[in-house]
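Let's start with one chain on its own, the form predicted on its own, as structure tokens.
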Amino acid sequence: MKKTNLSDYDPSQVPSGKDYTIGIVVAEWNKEITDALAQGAIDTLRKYDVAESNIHLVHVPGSFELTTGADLMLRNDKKLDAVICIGCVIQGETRHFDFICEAVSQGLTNTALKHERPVIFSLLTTNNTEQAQDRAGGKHGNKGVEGAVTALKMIHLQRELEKK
């Protein structure tokens, strides 16, 4: 069955974030959308016991800068367990959309591998503003919530595997 709501998940499958420290990098471009995504992520992290003092939020100018923001956070704060990267790129009339989306997805993958910590892709890539709003707390849920749940699960997985 096709998933239609980004905020739908099984709460029993989400580990507690009680002792987790999580960074969030938020693009300022499309601020109305990215602020809603960031709030969804923060609310979800708090719901799963991540202390307010263990949520570190920074802003970067646009989605292209998410990679550098995540890299800087991980390089300068060794206590971070993961970084959630939040942005929104809306298709325009030029190929700019394609270049930005490709660069960010590849860059975030490389950053995760470089630092050996989860870097979560919470970048909306939509055709129009309405689709972005639908995924930032609208009829399709909130990709920030999805990003927070993913971060909690990936930190838990990493810790479990490192015990072996």
Given for the second form:
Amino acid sequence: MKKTNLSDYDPSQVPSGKDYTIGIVVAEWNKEITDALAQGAIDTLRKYDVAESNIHLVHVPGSFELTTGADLMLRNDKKLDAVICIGCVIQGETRHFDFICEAVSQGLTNTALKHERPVIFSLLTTNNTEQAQDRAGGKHGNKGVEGAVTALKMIHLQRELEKK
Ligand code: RBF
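In place of the form predicted on its own, the structure of the form predicted together with riboflavin is requested.
Expanding to the full complex; the earlier chain stays at the top.
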């Protein structure tokens, strides 16, 4: 079965972000990887006409803080249509990996439901650095690009469904 890889997205299926405002929260842990993911996301938002002034970028120390970062952004900027959360958790010798991944996936789900806005999970959870590099502009695409495409599609969907 062919796996869905949104890095190979069909450009004609991506809505224009002309009047969208989008937040991006980037974790500083594994910075080389998260910077590459953030760049992929920003390039894609620009490509789909999101104005520079409508892309709001903030950093948090680690992936665990992505939930609070997204919550703070959505609480303090009512114009934000979506928040893309970018992080990279690499399996170590202790169980931190499991706790962080679980907390972030639950936390971001709750934040999306609380604010009634799309919150995008662009969190790499890998066994090693090579697997992360493969997904941050390597052979498995750039998951930051995919996060941006997902944000554009979800904002479009929300606007369609909430149209009165
Ligand atoms: N943050 C990440 O974004 N990626 C990691 O791989 C990562 N590994 C961690 C491993 C340990 C042992 C600890 C204590 C923290 C790690 N963090 C990682 C940081 C975490 O997301 C958070 O910033 C801190 O736990 C402070 O709340």
